[in-house]
Every structure is written in structure tokens, then in C-alpha cells.
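The chain below stands alone, shown as C-alpha cells; this is the form predicted on its own.
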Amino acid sequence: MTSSGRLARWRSPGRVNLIGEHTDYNDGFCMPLAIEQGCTATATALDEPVVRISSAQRGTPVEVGLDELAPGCFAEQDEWASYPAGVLWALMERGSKLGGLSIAVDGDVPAGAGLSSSAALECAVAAAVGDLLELGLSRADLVSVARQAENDFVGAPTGGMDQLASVFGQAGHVLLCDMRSMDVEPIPFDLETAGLNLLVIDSRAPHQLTDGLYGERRAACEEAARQLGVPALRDVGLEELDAAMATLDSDLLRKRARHVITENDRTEAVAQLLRTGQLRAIGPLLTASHESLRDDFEVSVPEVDLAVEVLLAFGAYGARITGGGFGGCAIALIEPAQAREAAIAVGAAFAGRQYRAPSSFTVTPAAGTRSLG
């Protein structure tokens, strides 16, 4: 039975990660940005000590004892509901007293597509149950709760950066995040002004994080970072790249710490011409971030390169993969009219390879966690 009492409702978005993939967990830079599609969180008490969450996207309602919640405790088919109880479950380990409460989720990201729906739904959780119940939390702790969860709850070993773009996005700016100090700069980013459009195309093809290949990639820069003696691959600087790569014991190391090294390096230089409005120049780092991604890091899919190919072949300035990979969606700056004519002929290009057809829409930066009253 519910309670008596107010409710809180909250939104937080989801993100598009202009450039720096797989950089986060590796203490460097990176430069997402909000977007208006997101999750809406409404929480409100229960009289009896048990989580009640329900979707608009799912069927029956999970429920849960406040007392048995732990990681692991939904069986596959609930998985979905590991988020939302994950950010309980982080609030409880921080020490704060949660009675019974009842979490209400709505959201409209692409599940699936590397857009971070699963940050969207932890921070906008955390927002709504910290608000009604008081807790003071800031958009500082907010992060930290929604990676917590993520990370220790849900077991996806990712490294923060959507969980800080969701709670800290800005409309008509990006963020460039040092993951190290958790610091973050909005850069403006204005689309309109520019006369450009940011244009997703979503492969359709799954993305999956919790299934072993992300935390390899994770475990793998680690290592290199120890046989390069240094605390993260962060601090090796692009001047330092051979001397690093004649260090490393193994082709399979140079890769993977090749491509952070260099994707930190365009993340730096992305900044720097969006700081002087240089919007049309990023175009060739995004490409090569794609390029990286696939070769070094290999979390390219074939149907996200051919999705970066053809957006090339009709005028994109750049085209990348976006997300953790594996699947998931592919990005382009390019001009409004020729935003629909390119992703008219990615679905052709799919359908020739029987491929699943994608689907296509433009973003622009948004804010981001804000109550909904």
C-alpha cells in the first residue's frame, strides 16, 4: 500500500559521446553530451519495507524486500529492474535509511543503442528518491551513487563518464570530463548556430556490456599501464607513444593502449577547436577516433562500419561509432541537407547486407537530471 505523502518525479538524460571512447576508466578525457531523449524516475513511500518497480516499456511490476536486495538477487527476465534497485542498494551502503518505496520509470533512449539508458535510469532514480526523502544529495553524489550501482550492483565495469553527463549536461554545450579529477568543462556546441546537425544512427545491433568483452578491454590497460609503470594510461603523453610501444610485451597491449593514448590526445584537440567555434574542423578527429576504435581497440561492429562508411561517402565531416561498442550506434557531423539523404542510403546499405534496419534521428545538447515537480 502506498503511503500518504508527496511524490518526486525527475528526468535525467541520456548522452552521445562526441569523442574520448574508452577513455574513462583509464583516468583521461572524454566529451559527451546530453540529449533530450532520457528516463523519468517517480518515487513515492510504501507503508510495507519492500522496492515496487514498474516500467511503461515492460510488463508485470518487480518487487523486492528492502532486506533482500543484493546483486544478484533478480532472476534474468527482471534483470531490467537491476538498475533502478541498484541505486537503492548504493544509497543503503552509503549509510542511508531507506524505507518502503515504490519506483516508477518511463523513458524514451533506444535501449540497447550506447546511449547510456542505464545511466539515464540510475541518476534520474537517485535524483527522485533523494529528493523525497530528504537526503541532500548533490549532482556530485548523485554520479558517485549511479556508478556505484552500476558498477557493483548491475557488475557493467564502465568508468563514469554517463553517468557525469547525464547529471551535469548543459543545452548547447559539451562536457570535456577529466575523469581523473571528475572535473568537467562545458564547451559551447552549438549546432544551430553552425548550421550543422549531430546525426545518430542506430545499428540496431545489440550492445552489451556485462558479458566479458568490456572488462577484458578494461584489464588490458590496466596491464599496460603496470608494464609502463605508470598509475593510468592517461599519463602517457602522444610524444611518449613509441617509447611506449617498444615497453609493452604484447601486439594485443600496444593496441589497446595505443588507442587511448591517441583518443585522449584528439579529445584535447576537439576541445581546443570547439573553444574557437571551429565546429566544421572536429570533423577528421572524429573519423579517426572511429578508425582507432575499430582497428586498436576492436569494439567496431561490422554494421556500425558500414553505417561510418557510407555517412562519409555522402559528405559527413566525421562519423564514428559512439558508446562502449560492440554495437550500439554510429554518429556523424554533417549538414541538415544532406543529414536525410545519408541516412536514407545507410538503410539501403543494410537492407543490401540483410543487416536489421536502423533508424536514424538527430540530437542536440540538452540539460541534464531536472525535477519534473
Given for the second form:
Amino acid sequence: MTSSGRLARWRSPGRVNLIGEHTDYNDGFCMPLAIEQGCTATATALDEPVVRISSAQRGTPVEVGLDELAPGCFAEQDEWASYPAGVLWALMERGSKLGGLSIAVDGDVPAGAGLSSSAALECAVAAAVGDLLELGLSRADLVSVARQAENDFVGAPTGGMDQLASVFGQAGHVLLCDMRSMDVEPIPFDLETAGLNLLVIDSRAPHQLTDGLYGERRAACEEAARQLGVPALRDVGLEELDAAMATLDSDLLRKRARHVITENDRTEAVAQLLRTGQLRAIGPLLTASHESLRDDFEVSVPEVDLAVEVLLAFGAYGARITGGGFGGCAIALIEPAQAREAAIAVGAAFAGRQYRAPSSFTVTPAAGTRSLG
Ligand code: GLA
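Just the form predicted on its own so far, so send over the form predicted in complex with ligand GLA.
Every chain and every other molecule in the complex is listed next, the one we just looked at coming first.
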């Protein structure tokens, strides 16, 4: 099989969510930042109507006929290919005519860490294929194609924050995302000028969004909104919290809804502080978000709770789990002079409990999806 013509190469980043967790599928607010780690996708045309997908991180390439692309078409060992293939499927669902394609991907977002390696992959592929075939996709189109791939082809019922962050990321900024209007407000978050680190601890506790727990949380939120008679929990303000608690019919729904209602409020409060350059002052809101995710939304794990506890004990202004949860990473806003010592202390605490050794690194807000020519 031969490839012909030009080549399109695009890179799209992973993300860290600063605050606003499990709010996106409630039409609420979240505040991610794109990170340096990401995925590069290179697309070229093939003469035959097949899709060949290869990854620098995987073994044998996967090949599938264009007309065979359908949700569930991959064997378990090839499931990684469903993210790029899902993007092609979503494009065809929208009426784009695709010919044979070779897609080569190469990424450095740790998989399963809750840093959106999958959104990085989807968005890079959507951008590369859109460019190669001159489909005229806007940035908003990239987000929705990538999201359709993840929701309807891969089958992960996620809420869209990750793709929005990957596509619209801006160096030096977090993005306040209104997940109802899909408006994105970049807010300066210049860690270097503020003399701060955003430290990430990857707990390496396994994380998986397709295993049902995420979907359960989402279903509980939808049920709570139904009982409250609103389109989504976004429509319940903090001043209505007590009334909402009195209306809901179970403790479980009360806890889930309380998280979302308070988290939306915390996210807007963080936005307000950052708009006026008060980076250190957001710390307590980050920690309150963690407590809410741990106690009310129940998506943390002992490894991440321990990391947060140690980070706070070592001087972090605030620390929290980031991403979907059930494993993944903790983040901390911390003075650079304390970051190394804090990371070492987390490692020692993990060793003391026989947890897998965590990894740590700092992140700064990076640019979103971009062409590498
Ligand atoms: C995952 C999902 C997002 C979002 C977060 C939780 O990352 O992909 O859509 O729901 O979990 O905030």
C-alpha cells in the first residue's frame, strides 16, 4: 500500500484541571490549563480505502477498512486505536468523505493518570485529518468531533472539558469554561511571575473512566437535577443549597449535588481571585474542592488523599485531586523552594504504606492544538 501527497502534523496537549471537577456534565464551570505534555498526530493519504493507525508507544499498527469503522469494532488489545479511529468515524458521521489514511501518533502524556492523554490524542488526530483533507474545521468543530469520538465511539460518557482544554489552551493562562454556553475565558495564571510552582504528583493508582463509576456519578447528578426540577445542577446556586438538600430524597443524592453546587461556586471564586492576580489566595479553595470530591462526590482514592495531606503539611497553599478521579494525580500550588522536599516526602509516605512509587513534575499552562507543519 502506498501513501501519497502531503503530510499534516499537529500537536495537541493534555491538561490539568485547576478546579471545577465533575461540573462539566452538569453544564457548570471548570478551569483547566493545557500542559506541555501532549500528542502529535501525522496524517497522510493512502491509495486504498483503509485506515492504518500506528503509535510510537504501541507495537503492531492497527489496520481497518473505512467501511468497517463502527463502535466496538476493535479487539481488546487494539482498543487504544479506537480514539483515533473514533475521530475518523465522527467525521464521517458528520458527512465528511474520507479516503484511505495513515495516522501515526506519538504522545508523552502519562496514560491513565487523569491528564487527558485521550483528549490529546483525539484532538491531534482531528486537527491533522481536518488539515490534510481541508475539511475547514473550526476549533469548536475539533472539540465536538473529538468529544463525539470519545462519547459515542469509545463509549466513555465524559463531559467535554478535556477536549476544550486541549484545543483552546493558552500559554500563561487557565481557561474558565462555561460548559453550557461553551464560552472560554482565558485568565492569566503566570506561575513564573508569581514565583510559584504547580506541582503534579501522579499517584499511579490505576484510573479508568469507562468502568462504570464515572457513569454512575453522572447518572446521580442527572437524577438530582430531575428531583430539583432544573435542567442541570448548574441551575442551583449556592444560596439555594439548603432548599435543595431538603428536597432531594436520599443522602447519596444530597452528597453528589452538594459537591457540584459548591464546586461551581468555588470555581467562580477562583476565577475572581485570578482576575485580580491573587494566585496564592486560591489555595484554600483548591483544598476545599479536594475535601468535597473525597467526602461528598467520593471519587478520590487513599493514595491521592495521602499525597494531598503530605503536600499541605509541607507548605502547599492548596492541594487537590485533579481529573475524573478513582486514581490519577494530585496537584499542589506551592513555593518552588518547598516543591522538591514535598515531592520527596510524598514518595516516602507512599513507601511507608507500600503504595506504588509516585512520580512528580511541575506544569505550566501551555498552548492548545497547533500545527507542526
Ligand atoms: C474526566 C472527564 C471530564 C470531566 C472530569 C471530571 O476528565 O473526561 O469530562 O468530567 O473527568 O471533572
